[in-house]
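Just one chain is shown here, as structure tokens, and it is the form predicted alone.
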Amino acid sequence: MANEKHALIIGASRGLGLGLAQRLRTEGWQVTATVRGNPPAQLEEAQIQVEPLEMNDLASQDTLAKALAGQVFDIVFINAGVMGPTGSLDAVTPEAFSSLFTTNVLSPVRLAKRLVSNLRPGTGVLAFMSSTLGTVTSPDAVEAPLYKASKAALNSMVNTFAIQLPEPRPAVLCMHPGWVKTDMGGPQADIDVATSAEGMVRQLQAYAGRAGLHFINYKGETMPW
């Protein structure tokens, strides 16, 4: 259908990425989702197109970009992130540090550069999964300083990326999904995946056509940088 909306969700094997893909499909969107390894049955059941992707592999990113060449997306949501090392900083190896920042900071922006041309002109929305912990003055999660630093670095890198895009620029979102009951958020978190996904989808649609960079949460509230 000519008016059918199309979304690309990067990292939909589980958790928030899977929840976003399912929510959008429920609302009638055509959805393409990337996964590592075998896709979950929920994606096939929802008739969601699946593409393989290893986020930290540039050749895999190039292969995805080639597979999606010519396709137009109303939403591209880059959902990638790992908790990384916690606890004593003295115990963190250079390899673990590099892996964390490659996954949470470098790879999302590298991939965005390959996919931004697939956004629908004028109304396309490019979103990155950020966190309120990316706010430099956040007093929370002192046990995970490297994760916090990686989200602050992501916000900074997205800012640099966004201001270099040619006019007319798309809406670019750094999105805080809330504290969500996932493998990363833990069972004590405030909200479930369905609540977060529903809220994020509302914001993704509300920001269509609102050019520029925005740091918001799933309720649409502006977050401090």
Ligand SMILES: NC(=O)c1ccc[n+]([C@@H]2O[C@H](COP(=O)([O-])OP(=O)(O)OC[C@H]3O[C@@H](n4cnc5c(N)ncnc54)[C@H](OP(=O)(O)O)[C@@H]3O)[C@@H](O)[C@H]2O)c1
Contents of the next structure:
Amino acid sequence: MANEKHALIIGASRGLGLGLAQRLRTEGWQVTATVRGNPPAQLEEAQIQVEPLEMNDLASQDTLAKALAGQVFDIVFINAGVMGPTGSLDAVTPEAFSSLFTTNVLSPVRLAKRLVSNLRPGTGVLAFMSSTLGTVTSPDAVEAPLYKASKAALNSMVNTFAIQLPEPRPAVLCMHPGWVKTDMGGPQADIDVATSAEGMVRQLQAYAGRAGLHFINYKGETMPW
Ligand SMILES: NC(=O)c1ccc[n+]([C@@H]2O[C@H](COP(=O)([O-])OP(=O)(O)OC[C@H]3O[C@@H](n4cnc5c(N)ncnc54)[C@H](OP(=O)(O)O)[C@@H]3O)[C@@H](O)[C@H]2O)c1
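I would like to compare: after the form predicted alone, may I see the structure of the form predicted together with this ligand?
In what comes next, the whole complex appears, and the chain from above leads the way.
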């Protein structure tokens, strides 16, 4: 349909990315979603267009950008991320450290650079999946200090990326989804995927046209940097 809004969700094989894609479809959006392995049946069932992407592979990023050339998105949501090493810092290898920061910090911004021109002028929203743990002044995450540092670094990189965008700038969001029951969040988390996704979709729509950088949670509350 000509008036249908279109969203691109990066990392939608499971968890929050899958939940976001499903929620947007429920609300009548056209959705394109990326996965790096076999797509789950839910994406096909919801008539979601699937594109392959290994976020840490620049050739794969280029292939995606080429496949999407000319398409206009109202939302581009870069969601994929990993927890990385937990436990003793002495046990962390340089490879594991590098892999965490490549996935959570470097790759999302490299990808955003390739896709930002696909945003609908004036109202397109570019979102990155951050975390409340990315707030540097908050004393927390003794069990996952590297993950916390990676989300703080993502926020910082997004800040630098956003100020370099040409005018008129889009709305750029660093989003905290809540503590959510996913493979990463665990079964003891506060809320389920549907609750988080419903809230995030509401915020994504509320921020259309609100140019500049915002760090918010799924309820729309402003988060401290
Ligand atoms: N759950 C929470 O409570 C919570 C709280 C704050 C922030 N977050 C953030 O929310 C995002 C999604 O988390 P989640 O809880 O849904 O985790 P999840 O269930 O572990 O899902 C992670 C997703 O990221 C994808 N991914 C990881 N590395 C990738 C790569 N190199 N290339 C392409 N895709 C990749 C995974 O794909 P595969 O299936 O192929 O592995 C999967 O789709 C993450 O950025 C996470 O840090 C989560």
